[in-house]
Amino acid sequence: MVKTKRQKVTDFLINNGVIIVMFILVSYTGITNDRFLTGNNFINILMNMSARLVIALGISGCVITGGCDLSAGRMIGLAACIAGTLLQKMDYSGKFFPNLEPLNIIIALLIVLAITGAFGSITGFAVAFLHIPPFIATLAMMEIVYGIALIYTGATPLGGYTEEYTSIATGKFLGISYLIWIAIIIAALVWFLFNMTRHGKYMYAIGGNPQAAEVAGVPVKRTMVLIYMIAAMMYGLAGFMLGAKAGGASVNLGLGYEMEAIAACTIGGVSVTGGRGKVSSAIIGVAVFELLKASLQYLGVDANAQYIFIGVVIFVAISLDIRKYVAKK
């Protein structure tokens, strides 16, 4: 059935309703508050986006294949805690390992990525080889990782980090924070992975139709393991970044970030039904969420009430994505 011009406009407004409402909200906030549309605030928003974007880019691969990853938030907390215990000053009174010299930040990061990547591989194996639904597999991994983090740290908050570690958040290159540069580099690498490699082609094929992809010779199982492993490593990197930014960490760092990341991907155009999504989708979605939170703060909305707005956005974003899928059917 050929759509009329009016129907096309109506569909566009409905399908992009969240982005349109956010644009109106940001415009209103900028008009009513002189401090909102400033360079400093823009940089702060970009810094807040940096780790969130890394998380969203990681989880987007899972979503494109028609899956999800509920363990992302707990992976972030574990990663931040591991990094924190390895990068505390020697003279810090609450040092976790009293006799351990602070490691080089690159070595500490590699350890974090190796550990989170191993957990992601286990999740991918469960999804690909044991045929456990991603929702169940990642839910189980979420609990496992949280328990390990609690045992590892004894639920003790961490702090006293070396200047070398915290400078990741405070340092700048060409006037731009290292955190923003990290996000830019990761976005570029993920774009290359999604668009210029066999892995990316396999990922989209699996998301479109896993049975047809397997018949066509796509190594479905191996690709699924890699997708969840890479995603978990990116959660590890995000935890490393957030720990440096906060100057401390606890097992609850990153709690709930996975839901926001999935919703951000969906707002930008990554379909929860699989087979569709771009790096730009994650960037747009994360930007929408960070602008929403910043706008609500400048408008004086109660911090607790902000969760309600975020929840509504998540609900609407997923609903609109399902609507587009049903319309295509």
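Just so it is clear, the structure is predicted and the values come from calculations on it, not from any experiment. Positions refer to the first chain, counted from 1. Rigid core here is just the name for the largest C-alpha set that superposes within 1.5 Å across the two forms. What changes on going to the form predicted together with the partner chain:
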Second form
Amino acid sequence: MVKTKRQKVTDFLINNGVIIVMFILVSYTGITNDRFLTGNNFINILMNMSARLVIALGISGCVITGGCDLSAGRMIGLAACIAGTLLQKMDYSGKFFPNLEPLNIIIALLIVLAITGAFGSITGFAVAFLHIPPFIATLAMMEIVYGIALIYTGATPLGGYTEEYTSIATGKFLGISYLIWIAIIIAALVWFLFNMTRHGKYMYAIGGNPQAAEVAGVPVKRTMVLIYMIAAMMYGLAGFMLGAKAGGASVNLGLGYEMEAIAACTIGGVSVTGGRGKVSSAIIGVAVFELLKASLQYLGVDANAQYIFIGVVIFVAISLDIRKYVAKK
Amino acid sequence: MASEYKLELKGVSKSFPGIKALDNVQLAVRPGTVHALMGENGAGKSTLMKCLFGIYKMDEGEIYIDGEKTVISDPDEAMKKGIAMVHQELQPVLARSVAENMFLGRFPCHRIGPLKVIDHKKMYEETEKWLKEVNMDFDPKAQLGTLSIGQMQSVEIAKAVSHDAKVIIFDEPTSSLSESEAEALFKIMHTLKEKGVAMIYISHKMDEIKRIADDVTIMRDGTYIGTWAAKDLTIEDIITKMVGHELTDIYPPKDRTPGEVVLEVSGVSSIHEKSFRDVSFNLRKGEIIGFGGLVGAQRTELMEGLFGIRHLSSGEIKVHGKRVKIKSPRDAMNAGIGMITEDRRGTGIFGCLSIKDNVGVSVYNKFLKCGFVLDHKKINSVVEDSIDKLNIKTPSIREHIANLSGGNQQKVIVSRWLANDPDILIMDEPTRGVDVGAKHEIYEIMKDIANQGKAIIMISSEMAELLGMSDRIYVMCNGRIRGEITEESEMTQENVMRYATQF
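Target state, the form predicted together with the partner chain; input state, the form predicted on its own:
Once more the chain from above appears, this time first in line as the rest of the complex follows.
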């Protein structure tokens, strides 16, 4: 079918609608506020994006298989708390384990990843082997993880981290924060996982047509468990990063982040019906979210009203995205 | 003007892209009779009924009810005009009660103030009344899912009667019924006959036709063959009229000499009682065997059982003389078995993925660098080769498979299995929904596969294909193998049909 110039323009506008709207909003904010389009602010936005991107990349695997993961936020909280208790200074008065020497941060990170990974594989097991719908299975895991975090910390906030730990957020390499480097490395690894390994291809196949995947000999169950396990480890990493950035943690850290991550994925083009989605989708989605938040803040929009804007953007973005596929038929 | 017929269809034609499904077909049903509509799979019986019921829009043709011309544009209108259908596959709401299913979409209501509230009492009473009407007596409050298929069918019939239906279509109603349930159905049909209801009865079971039908209309390849009084026809007559024509020669010559046995299946049964039972057969190297039978003969279920999609309760499978345990498609693939399923959309293609990913999905294990990194270069070249070899029409291997025609999609699935290189390939209706040109190409590919020393099991409901491609034919009916045809001279439609109707 040959398309007219006008159709091509409309197609372009629909296919890139969200990005165009973001571009306009950012330009407008930049023009009206000269502190917005500065290197500093840019770095700031990237810093905010880093942990969010790690979460979104983790959750995108679940969404691509037609699922979701509601436990992400609580896993982040648990991870931040565990990391916090293991990495407090000896001379901090409210130290959680008064006699524990602060661990090496790599070891602390591995402990966090092992714990969240274990919970993630339990979720995956429930989805793959017990056939519990992902929405319900991850909802259950969300409750369990929150309870564990509460019992573990006794609901007390943590602080007084070692410099080694907080330097993850403050330290720089080539002038760029470690947090941003971590996000870049994770994005590269996930790209590799999605595109260059069997696991990635199996994930897209399961998302596209689970019955056909089974018939084509795809190890559906094993792949599902892996997806939820890897996702949970990424939430663990994100919690670890957020703890370092905030210099403290409480069980409520990460509350609601799963919803924002799912929304970001879909805005970027990960299809909730499964089978579609790339690393770039998660990056775009997270960038849209963070730019939107920053722009609204600079434009002086009331913090409470910002929620309304975010909701409207989700509506608009998803309806545009759905149009792409409807138009294809 | 009064008419001898309750319902008449005249000059009905219907085309689908690429196929003329109905060509000037007629049907006339007298009140108070059972009119059997017969023909092979794909003869157009169901299409005709769907046109009558308003599910399909006919291209040409007229409908007369009581001699009066009428138009039916959707099922709702058909029901209002007194036509009801008891589907081949019932689609009730299993989780709700019998009464709710009966009155779905037309719940009796009464008013409480400004609110319209469902009158449950009336609904249950009415349901009971209509169930009695068809000699059925069970609790209207029972959850429909707890009933047997036969009982559910009675609910459907009661629903039809409650609509005051004057014409009821039965589309293979006994295909999933036990004998006693079928008996109960015939009793109901007898009652309906006395009430003057005209019934159209589609079935492959010859003995049933002889027993309950008054008239028989036979169709073949979408055309009308004729209408006879049932008592004037023998079963042999019916089969001959259904089969009729000569086969055209689009099949590659069978010049193979099969080698040693590669697959031996003995005494295999499904875990479901109504499915395949005690099936034994064998397959040789370089051989194409065909599985014939009517819809519902459980051929697909059997093959899915061998491929690990369904569970077996007993029996033994030997590949190359070695006993194998197959619990999943992956086990089957490890044993050297591949399967192209019947439902291409449901269990074949990944619509939102590219051609490359559709081919690659079951062979990624074979294309790895350093044990875990996909070798995209190699995969691309394999996929591109097979696109050339199988003449798949596509701009590139990155194209989404959903954008291809049915025939090309099927060839992509064939490429998937060629790349996987199994010794035994099961092909379930390999040319369903495929145009004639691609059909011929698929036959040539099948011949090549067999000539390479692989073996093929083909299920085909298309008689010409079954006879034209198979070196040997097994015919199934009711979950069992009823006959094996080994001699070329014995491979006739009559022979296949005879075995296929041995219920």
